[in-house]
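One chain comes next, on its own, written as C-alpha cells: the form predicted on its own.
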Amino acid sequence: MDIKLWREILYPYEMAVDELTLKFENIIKEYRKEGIYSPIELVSGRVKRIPSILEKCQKKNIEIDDISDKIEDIAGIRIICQFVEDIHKVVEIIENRTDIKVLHSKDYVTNMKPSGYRSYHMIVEYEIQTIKGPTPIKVEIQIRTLAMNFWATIEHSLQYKYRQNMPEHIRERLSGASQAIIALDTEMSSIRDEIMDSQNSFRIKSHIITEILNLIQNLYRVANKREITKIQDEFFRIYKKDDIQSLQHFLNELDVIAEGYRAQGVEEELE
C-alpha cells in the first residue's frame, strides 16, 4: 500500500490519541487544581506503527481493508496510576464519560495472564470531528500502576527480542519478578494513606509558596525597596521553618498588604 494512503488511514487515529491524551491530562489538572488527589498519575498515547499493523494482519489473517473493524489497538492510550485501587477509579471515570463509549474490557489485574502480565484493558469508541464529518475511532486504553508498567515494558522488550521464543529461564525470572511487583503494589497500598497525605502536603505547600512569590513580585511595582526587603527576609525566615500553617499565615498577611496597595491605587485613579 502507498505510504500516502497509510498516512490518510492513520491520521484519524492520531487525532483520537491527541484529543484523548489532552482530555486525560486535563482530568489530572482539574483534580490538582481542586487540591484533590488524582487517580491518574501519567498519560501517554501512541498510534501503532505500520510494520506492527502489517505483522498483526499477517498473524491474524486480516485484510488491509478490514483493519479499522478488526484491529482494535491501532490507537492506544496508556494511563499510569500510583496504586492498584486507583485503577478501578479510572475505569469508573471512563465509564461515566459521555464522549467515550466502552465496547468491552479485560481485567488482567484481577485475572493475571500466565506470563505475569497485569493491566486493565478497555476498548472504547471515541468520535472525532474531521472535514469529512464525525468519525468513530476504536481506541485501546491500558490502565496500570507504575510497578506494573515497569514489568510490562521489560517483558515487551524481551518478547520483541526473542520473537515468541523466549528461553524458559527468562520466563521463570520474569514470573518471579511479576510476583515481586504484586508484593510491591500490595505494600504501597498498605501505606497509601500516608503517601497520599505526604503528597498532598507537598502540593499545598507548593501552592502557598507560589502565591507568596507572585504577591511579592506584584509588590515590587508599588512598595518601596525597604518594605520589599523586609517582606523577603520574613518569607525566608518562615520558609526555613518548613511549617505549612506559618506559610499560610504569612500569605494571609501578605494578601492584606497587597489589598491595601490595590485599594490605594483605586483611590489615586479616582482622584
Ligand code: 0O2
Second form
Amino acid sequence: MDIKLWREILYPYEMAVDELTLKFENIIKEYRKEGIYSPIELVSGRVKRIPSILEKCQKKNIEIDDISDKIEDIAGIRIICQFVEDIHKVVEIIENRTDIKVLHSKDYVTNMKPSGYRSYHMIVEYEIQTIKGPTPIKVEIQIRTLAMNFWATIEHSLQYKYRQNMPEHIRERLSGASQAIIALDTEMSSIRDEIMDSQNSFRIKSHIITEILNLIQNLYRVANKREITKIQDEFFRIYKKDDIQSLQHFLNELDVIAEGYRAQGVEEELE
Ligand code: 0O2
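Moving on from the form predicted on its own, please list the structure of the form predicted together with the ligand.
Zooming out: every chain and molecule, the one shown earlier first.
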C-alpha cells in the first residue's frame, strides 16, 4: 500500500484523536474553572505509526483490509491521573458520556500483567463527522497514574530495545520496580486529601493574584500614578501575608475601584 493510501486510512483516526484529546482537555478546564480537583491530570493522543501497524498485522496475522476491524488501538488516547482513585472516576466519566460508546474494557490496574504493567484500558467507539458522513472510529483509551505511566514508559522503551529477548535480570528488576510503583501509589492515596487541598488552594491563590494583576494593569491606563502606586504597595503588603482571605478581600475592593473607572477587563481563566 502506498503512503497516499495510508494517509487516507489514517486521517479519520487523526480526527478522532484530535477531537477526543480536546474534549478531555476541556474536562480538565471545566473542573479547574469550578475550582474543583480534576481527576484527569494530563491527556495525550497518538495515531499508531505505520511500521507498528504492520508489525501488529504480521504478529496477529491480520490482512491490511481488516485493520480497522481487528486493530483496536490505531487511535490511542492516554489519560494520566494523580491517584489510583481518579482512574475509577475517569472510567465513570467516560461511561456516562453520550458521545463515546464503550465496547469493552480491560482492568490491568486490579489484574496486573505478568510483566508488571498496570493501566485501565477501554476500547470505545467514537463517531467523527467527515465530508462523506458520520464514521465510527475505534479508539483505545489507556487510563493510568503518573507512577504507572513512568513504569510503562521505561518498560516500553526496554521492550523496544530487547524485542523478545529481554535479559532475565532486567525483567526481574522491572518486576521489583512495579512493586515499588504499587507502594508509591498506595502511599500517595493515603495522603490524597491533603495533597488535593494544597493543590486547590495553590490554584485558587494564583487565580486571585492573576485577577489582581490584571486589574492593576487595566487601572494603569486610567487612574493617576499616585493612586496606582498606593494600590501596588498595598498589594505587596497583603501578598507578603500569604493569606488567601486577605487577597480575596483586596481583590473585591480593587474590583469596586476598577468598576468606578470602568477598567474591569475580561476575566482570566482559572489555570
Ligand atoms: P504500542 O507500541 O504501545 O502501541 P492488542 O495487541 O492490543 O490487540 P493486547 O496485547 O491483549 O491486544 O492488548 P493490551 O494488552 O490491552 O495492550 C494494548 C496496549 O497496552 C499495548 O499496545 C501497549 O501500549 C500497552 N501494554 C500492554 N501490555 C504492556 C506491557 O507489558 N508493557 C507496556 N509498557 N505496555 C503494555 P501495543 O500495540 O502492544 O504497543
